[in-house]
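Form predicted on its own, single chain, as structure tokens, below.
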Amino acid sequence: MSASVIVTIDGPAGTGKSSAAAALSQRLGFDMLDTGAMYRAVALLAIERGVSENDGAGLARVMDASHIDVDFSSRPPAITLDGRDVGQRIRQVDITGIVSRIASHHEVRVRMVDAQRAVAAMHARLITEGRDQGTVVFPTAALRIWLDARPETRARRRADELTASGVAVEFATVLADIIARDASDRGRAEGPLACPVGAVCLDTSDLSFAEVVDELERAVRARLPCLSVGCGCGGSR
């Protein structure tokens, strides 16, 4: 297969990366990879196998004995753990509470980076979103995007999501968690959260979801004109 056309979308929690990446991939006909969901699957694995989120070597052992995969036959793609769809389970509060620590371990990250690059090698066009996609995993991607928003905005979005799913939360608690997560993600030694060099930056604080996707589509088409003229990268519009 020829080299993949890769678009990365990075940014802190609550900026709408996953939803925006999914919508953008539909518009452009790309496949989409939610790398945060892969780390959440490792967190679920830790809970189910009784491994501490602080035990990098233990996490590596259970990862090597298990199979985290992405089922691209569904839209958006489903994350599976040993063959079972865990998409809903990995969004629960106990997973959210430990995933940042899980992702801080070198043993976990090297395995995830290898897995994510292996996915890209199998897809001609891929939008991949997470925390380190444009800085570590795919630093030479065709387009690197950075999404951000004010912490208060991100906390309100997260609180609304939890409330809609039937989970009672206090806004102040969610905001404190967002701020702590930012500090943890930015301060870790392995794949710290950072804006990729040369990235297209978009603050989503005052934009609707549709506006965010529109802006992202404009950025991709401006940087990758082959999507419109059919230069061999697979574009159809």
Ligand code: DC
The other form holds:
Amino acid sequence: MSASVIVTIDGPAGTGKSSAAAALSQRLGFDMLDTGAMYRAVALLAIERGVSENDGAGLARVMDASHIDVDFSSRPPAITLDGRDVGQRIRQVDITGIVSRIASHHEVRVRMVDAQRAVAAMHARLITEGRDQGTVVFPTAALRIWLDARPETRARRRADELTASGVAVEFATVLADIIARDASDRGRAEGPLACPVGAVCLDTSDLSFAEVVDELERAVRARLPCLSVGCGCGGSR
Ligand code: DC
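The structure above corresponds to the form predicted on its own; please provide the structure of the form predicted together with the named molecule.
And the full complex, kicking off with our chain again.
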């Protein structure tokens, strides 16, 4: 297979990255990788195996004895842990509470980076979203996108999502969690949350979801005029 055409989307929690990446991948016929879900699956593994979120070596040990995979036969792709679909479970609050700490360990990140590159090698066209996709994992991606939004806006979106799914939450708690996670994701030594060099930047605070997806589609089409499958030009002509 010729080199994959990769579009990265990075940004803090609650900017709408996952939903935008899913809609964009549908519109453009790309596969989509949610790398936050992969880190969440490691958090679940830690809970199930009784490994502390502070124990990098212990996390590496249980990761090496398990399989975290992305099943691209479902839409959106399903995240599996040792063959079990854990897509719902990894959204629960106990996972959200420890995942940023889990994602701070070198031992965890090197394994995730390798796994993400292995996924990309299997897909001709991939939109991958997370925190370090355009900076560390795919710094030469055809297009790097950075999504941001005001913390209050992101917290409001998260609180509304949780309320809609039947979880009672206080706005102030969600906001405090978002601010704490931002600080942890931005402050870690390895793969910190940061805007990639040369990225297309979009603040989604005052945009509707449809406007965000339209804007991203325009950016992809401007950078990759050829989206014909199998053409082999890498999207550039
Ligand atoms: O996008 P999310 O909320 O599902 O991400 C969960 C956590 O994983 C978040 O704290 C940041 C971390 N993460 C990361 O460190 N690197 C990535 N590429 C994706 C997510």
